[in-house]
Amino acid sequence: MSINIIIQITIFLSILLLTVKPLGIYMARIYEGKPAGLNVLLAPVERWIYRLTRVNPMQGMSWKTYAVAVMLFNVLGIISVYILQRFQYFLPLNPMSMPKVAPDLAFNTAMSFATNTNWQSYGGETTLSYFTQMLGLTVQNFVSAATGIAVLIAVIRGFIQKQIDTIGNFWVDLVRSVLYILLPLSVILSLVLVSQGVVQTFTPSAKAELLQSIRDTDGKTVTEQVIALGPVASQIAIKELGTNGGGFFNVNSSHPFENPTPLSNLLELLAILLISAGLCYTFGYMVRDRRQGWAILTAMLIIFIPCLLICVHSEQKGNPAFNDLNIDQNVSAFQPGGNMEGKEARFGIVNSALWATAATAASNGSVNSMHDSYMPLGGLIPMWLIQLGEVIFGGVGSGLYGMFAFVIVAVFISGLMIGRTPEYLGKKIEIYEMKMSALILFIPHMCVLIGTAVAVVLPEAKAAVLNPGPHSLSEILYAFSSAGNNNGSAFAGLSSNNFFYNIALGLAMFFSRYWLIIPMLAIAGSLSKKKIIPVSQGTIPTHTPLFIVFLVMIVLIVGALTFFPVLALGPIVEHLMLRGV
């Protein structure tokens, strides 16, 4: 591996480690009530959003009355996603007269931005008005971001308090993390990106003259070229920010228009996983023991860290097929070697594999490369980490609420092990934890594996796919891993945009967000009712390297031993095939 390569990760990653520990102080005193510096500013815009909605802030929920108010603003957010699709065409900000958008694409859409998923069967530019993708979309990659953080916030609390029957106050959780988190970080990097040439306008597409005509599929001549334009830099913020992924063009983030620049593919990649970073040490700060934050960011770090590496390796090795034709892979002063095909040349390999690894890590659907033409175990990397359960750094929020579902299972298989009572944290972990992780960690597979099932059989769900062999076991894997762990990046080579990709992914997204969002809930209610255990000697320390090391092997054991056998099916023997084994 080039000394080029470990210098470009080497800098992202210090970067990032060391924006967690201010940004985590940051958010647990604005959860806890605490000055943060914004305080001043914003607390006044807090108490008049409080009085206008009737919220006393000063008023707990049950686990069940939280989970019911999740469930109804979500609810109300799918539906007035799919209405302003169904009525663009008769709403403002329309300049270029976008019809209404198909009912089975619409609940697609919907339940997409609403579950933080951001999967999208459709072209933005070509597809949706500005009206639509700034009060839809938008403001669901707002409170859907928000949405996550405050559940996990809720768990925490469930952690630290000790026989009390709530766990926190769920419009207080929303309106904080999107008025003290997510909107100034969001106003900050839209400012950067709009100076690196991101663009912000209401203006209708340009159009420009071709130099010389051609003819369309349909053969008539085309003279002219239209130049997409919109309000792209607010969306293409928070989009990162709170890992949605949903871009304002149908090629996301190789998009010029949405990432221009080497700088605003730095500011946006760390924009990806600065949130789900910072909330480790959040959740250190407020159990009062930054250790056990540190001990789960570095366990994200042992996984991510070595699949980033693979994957970097596996796309600058390039295509076998090619050494028979006699051409230079090799890394040059005139070329960057290795598979180059679906990257952009502007970022290369590294950072195309990077923003690969890490937006598939951290639950964000956001591309800057095309994974469908990696190589087969370059796209295995970015499929495995979704399919790992998006605890690996994960989605804001809901990243390290899944990964605490992990360590209550790890905990209790420990304290079996050693003949020791299971609890993390003081709390007791019992039959009624380890329930609800099971079904945390059953779900998501659950709805990959069906769905993949069900696909590979249907006619008109094996007619989408447009590669033969093993390739397209990967296609339509990769779209069932994407939707049933809320990730959003599709491996491309699937037209998923029917009625039968439109629907069964959109459930799968539904399940996989709520399905998870409740069990973890109660889970939160159940250890807020017990009291607080003091350490003894039996007590086993979860912040140790040996905790940090059965964690992980908990978290590769579940997904190792769930899609093992299709991803040998898939990827595993395309790559061999590739190699004429």
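In this text, rigid core is short for the largest set of C-alphas that superpose within 1.5 Å between two forms. The structure displayed is predicted, hence computed values, not measured ones. Numbering follows the first chain given and starts at 1. First, how it differs from the form predicted together with the partner chain.
Core-aligned CA deviation for F90 between the two forms: less than 2 Å. Superposition on the rigid core between the two forms places the CA atom of S213 2 Å or more away from its counterpart. Once the rigid core is used as the reference frame, the Cα position of V75 differs between the two forms by less than 2 Å.
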Given for the second form:
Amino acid sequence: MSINIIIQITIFLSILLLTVKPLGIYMARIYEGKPAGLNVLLAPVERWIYRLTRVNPMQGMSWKTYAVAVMLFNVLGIISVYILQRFQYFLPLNPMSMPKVAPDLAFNTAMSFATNTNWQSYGGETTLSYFTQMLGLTVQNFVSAATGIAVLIAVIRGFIQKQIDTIGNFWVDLVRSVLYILLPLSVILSLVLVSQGVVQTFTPSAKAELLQSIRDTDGKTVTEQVIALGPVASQIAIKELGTNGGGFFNVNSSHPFENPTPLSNLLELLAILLISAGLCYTFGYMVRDRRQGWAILTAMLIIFIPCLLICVHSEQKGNPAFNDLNIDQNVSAFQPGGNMEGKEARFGIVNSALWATAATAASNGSVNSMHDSYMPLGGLIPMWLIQLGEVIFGGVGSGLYGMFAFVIVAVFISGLMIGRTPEYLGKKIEIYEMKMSALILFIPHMCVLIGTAVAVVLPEAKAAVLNPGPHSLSEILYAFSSAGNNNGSAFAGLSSNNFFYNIALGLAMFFSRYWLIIPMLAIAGSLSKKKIIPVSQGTIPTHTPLFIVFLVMIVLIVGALTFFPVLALGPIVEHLMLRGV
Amino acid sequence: MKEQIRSAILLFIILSLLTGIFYPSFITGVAYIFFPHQSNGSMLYQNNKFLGSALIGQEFTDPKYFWGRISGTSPVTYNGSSSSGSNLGPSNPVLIDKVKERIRTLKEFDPGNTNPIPIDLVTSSASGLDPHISIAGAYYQIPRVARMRGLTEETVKAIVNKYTSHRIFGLIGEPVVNVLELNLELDSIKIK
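Complement to the form predicted on its own: the form predicted together with the partner chain:
Complete assembly follows, chain above in first position.
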């Protein structure tokens, strides 16, 4: 690994960690309703929204009411995105006259964006009108992210409150997430991105005269290049900040109009982890024990950094299949070297692998390189990070509440070991919380493994793969891992735009989003009703290195045991074959 | 329950208008005022002719031009309205064939060049629209382009260096050469 690679990784992680505290405090103060700068300015807007929508912000909700509100709002989102796609031909802002989207694809896309997954079965510039992109996808990018954060805040209230039946008001948490956090950050980021060359326009595609005419696959001479445009920057900003990941274009953030320069790449990359990392601090701040937030963030980094280094190393080493072809795969001052198939020259190896790792650790799922063309172990890392349950940073809000499920399991096991009643932050962890946590851990695994198993026995599902051999299993496994953990990235060789995958992946996304949110809210409700037990000699501290390592082990063991067998048949076999073992 | 449904619908409408109409329109307006060139696609014009975008690559197969990355788009390569990578896996025989084919073409027009070929010249980009190649990828092609155009290698190298963008602070990103801008400049020399 060259020195420059180490420097680039260090710069990225340092900037990220520097933002954690200020952003974390800001977000905590917003949800606690305290002055935090912007809310002084925007409070009238917030009050006006509540008046208009007849929301009483003072009214608390029981966990069941909260869950009903979440579901109602999200179902509206699903219906809205579906309808917009089906009727886009009759709607405005469709300069390229995109026809209506097929029902199964519209279903898949609606599920995909409402659940914060942003799996792309469609190709943006070839399928959707500007209107659908804005009023369908951009809106869902905001509100699905806000839903995740809202649920997290409700769960944190469960830890703080003593013997209270309510866990906050979903409408308030939702509005505050959008108004004070997602919208201001998106405005800033999208304008900086435009300055770098990310397009933002309502004009139709442009037609350029080619410098050299070429022939298409039918042998016809082509002298023009049609360049797709659109209101891209506004969507890209929120797609990264909200860990959504659904790009404006088919190839997502590898498209030069989504991500043109090293600076745009760095900022988008930071945006992917920014809020999820900051929320760890928000959590510590709100429970009045900041060490708890740092402990979880440290656990995430302990898994993230080695995965990142393995991925970079594997890609930098290059493809042994090219060894006898007089090709230069070595890194130098003049070229990045390594496995450049499916990577952009301006990102090279380190910024591609960094993105692949960050966007799959977080449930972002955007890509700036094609994961399908990664070396077997380089591609295994993103896939495995997804399979761990999207808790290493994870989605905004959902990553941290997913991690709470692991924390609950960890304190439960460690409590059993020493024969004490397990507790976390002064709340007793009992059978009910364990049952719910088990559901949260198992449902995504079920979606991934059952989905993959069904797909590999169905002939039409098997026929959708592009690459032969063990890599074909990797393509299918990656698809279900991505949908079943709400990530959204793909081994894009799989032709997933057909009835089976659109429906199966759509359902996987639905279950792994809402069937996790509901048990999580149940935990919040149950914890909120409990007393807070004062710290005693028998309390296991949950901020110490010992507990952090224990938590990391729980996450790794659950993830490794569940998926090692199938990973062995996919990327691991392919790796051994390529290395000629 | 009824009041929750009402709030859900009303909030959905308000937030949709705020984030789906107001926000993108606001950004479009501000972008148009402050960054008209970038927000419209960083387009290149010469003598009122619209020649493409500095950010979107074009296919070059003529040996007098510098060639870019392999493009995986269809039905035509570098299709600006349908981006796509090759998605070929590292062990796929089709990948090896594609690489070998590119090597053959490179050698055909430059048989004397026995240097190892930079990897980015024989592999597909992620977007299929990559406007750049590595510096090594450009330097490798200098002898061929210079010979085809009757220019000295030094002249061509100077133009390559002119269209090279470097890392931020020498640290972040990768140094790359813009293929379309480079070729446009080469053509303008010929006219003189």
